[in-house]
2 protein chains.
Amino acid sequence: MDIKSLDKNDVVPLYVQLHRIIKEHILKGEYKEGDLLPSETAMMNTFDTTRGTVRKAISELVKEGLVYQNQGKGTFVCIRQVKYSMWNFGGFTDYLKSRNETAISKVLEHKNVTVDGKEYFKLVRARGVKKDGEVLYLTIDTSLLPLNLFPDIGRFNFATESLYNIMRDVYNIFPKHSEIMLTPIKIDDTTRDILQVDSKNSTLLKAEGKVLNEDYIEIEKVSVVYGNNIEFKIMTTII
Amino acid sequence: MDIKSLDKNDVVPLYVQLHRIIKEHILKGEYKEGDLLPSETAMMNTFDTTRGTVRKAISELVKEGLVYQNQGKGTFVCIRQVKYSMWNFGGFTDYLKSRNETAISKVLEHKNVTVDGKEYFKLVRARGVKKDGEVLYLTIDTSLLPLNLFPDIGRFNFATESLYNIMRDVYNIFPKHSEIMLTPIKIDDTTRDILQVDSKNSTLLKAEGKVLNEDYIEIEKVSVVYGNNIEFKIMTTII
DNA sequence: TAGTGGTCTAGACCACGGT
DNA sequence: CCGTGGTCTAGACCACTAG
């Protein structure tokens, strides 16, 4: 399959090395859509490693959506887009941690505003990940934080600090519940630019609602626009 | 960790059994947000299996975003569980009853199909309400019901009988959880006609996923398209 | 230092698909 | 039948974290 071989002394795990090699072949077009890859046993011999390592490398390709496997038949190339999964509201940083990726936050707007006679700190952020040196923004979050609960919250740098951590650590306020409404929205040009949505796909998912503390006091009004690189998943228990 | 043990003679792979057991513990709230799970070695001993199997089970949880792992520290729970879901999954009829409205169901399609080598009964329904003599359809539901769990389920009249009631009363199978993915979709003409969507609004919300019983066995694949007359709300508890 | 997850080996048996 | 991927075992050594 390849002239390259694995370096067992390299700090890079063997399965990562192998994953890269196979991926390169696919992306170079040496294996095309629908093609059958060499069998796991074949790769095991070619690269002088064990099946476990080969399977680990291939499983990464499956996760990325580059190949699929069929028992009794083999491993086939199938190029499709992989998306991020949002299991819910919040939990962003932890989820990315599980993917070994770094959370990125860019402040688009921050100022005090008055809504319905009440003062809020308005914070608009583009949030995403940094992977392989590239930044990919996944959501645009707008938060309205009541200034009576969070006096002088504007002094923090939200590009580097987690909003919910500040809530908990500085103001001793703990987000506990949320009530959200979901709607599809039409995208505007600014959003399209930030979230890197291609032009033929013009609708996104928007979540709007509020976050409450344990006493069901509203502590934040939120609005999140989800880009196309993210999947919005929910788990429920049917009562 | 658990009284349950793995059945090595079961056709269900050990790692799937283990995955279900751990997941159940997490979703039941016995392990909460941020909690440390038992170590891989501990589970290996508890369930009398090897670390490979334990790691495979955990890796599924990581993929789902339910836990993340940290070298040198352990495996931690990271979820935000939805406590009450949007009205529909498991509560359509009851919800409408509370509003003094009558649930309406119109069967659009019903036949046996084979998906991935498994036999299902496919049921497509337009669902809505009857109020003041007028019928308003709110959603289009597509259900795939495994025929091994629901033999001969096609004999029922789903225009008049509730699917979930049949599940419970006839088959003694109780829908308990759901895992859903939400996406905005472009509407087609048939859908537009049924859901009475006006022409300028061409995008709707689609929920796709599965419904599970109390043992986290999949009992239904579902797909619901929500019309514009419905608000899609969710309430969550941030654990 | 002890315990954790991360990686890797060298086997094994199985279910499935095509010949 | 043979080759494929799917699962599982019973070890091993490593890097990282924390006390």
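Numbering follows the first chain given and starts at 1. We call the rigid core the largest set of C-alpha positions that still match within 1.5 Å between the two forms. Computed from a predicted model, the values in this text were never measured in an experiment. Compared with the form predicted on its own:
- With the core superposed, E218 shows a C-alpha displacement below 2 Å between the two forms.
- In the core-superposed comparison between the two forms, N148 has its Cα shifted by less than 2 Å.
- Once both forms are fitted on their rigid core, the CA atom of Q69 lies 2 Å or more apart between the two forms.
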Second form
Amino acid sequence: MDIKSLDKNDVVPLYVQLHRIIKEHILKGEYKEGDLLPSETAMMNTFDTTRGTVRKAISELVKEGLVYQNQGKGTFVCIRQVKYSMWNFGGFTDYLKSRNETAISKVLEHKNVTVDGKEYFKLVRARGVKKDGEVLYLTIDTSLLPLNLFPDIGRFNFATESLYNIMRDVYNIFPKHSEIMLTPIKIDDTTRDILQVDSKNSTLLKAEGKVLNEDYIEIEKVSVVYGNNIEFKIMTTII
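Based on the form predicted together with the DNA presented above, generate the structure block for the form predicted on its own.
A single chain, with no partners or molecules, comes next.
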């Protein structure tokens, strides 16, 4: 585990820096469910900081539900109820791998289609993760893949294989950029059942657009409906 140091010259308070560092380790799976965090004294020594800074950072983690404190025993990781955060629009399998979790896919539809006179392979999947012996589906993804770029791509088993890995490894095409629009949508009964949405009047978030390669050639038309267990967060740079 890489240990980042606190920057005492940064305008960001030290306890906020420490909170972010510990949170990152938890979300990456470096601290797992039930793990005991290092003691206050150990964190003070590791990060060369004060007990007050450590306690404030831990307090923020407790508020977020990432850890809980057991008096006399220490601070423990509790992430079972933490939502999945999509920081960047990209490969679902790669995202869960970064959390040390295994992606689960259920193929709902796969066939060749014609859109605006162009041939595509259409792939619709429910995407999720196995937790506590059960599958929790997080998204329903629809991909349209140009057959001139991906001939015979329908031969692969997308219940077990990563679409983006196949793009890279088999076709030597690398997803690099995305142009995505986010909109709220009403969902049908099938989507509601798969994503375990209770209310019939629920509105979910849909990301829709296209994925481009390094030369800005469109390689995928994509639509993703996110369930209630996803927090969609966007990071950008202001210039």
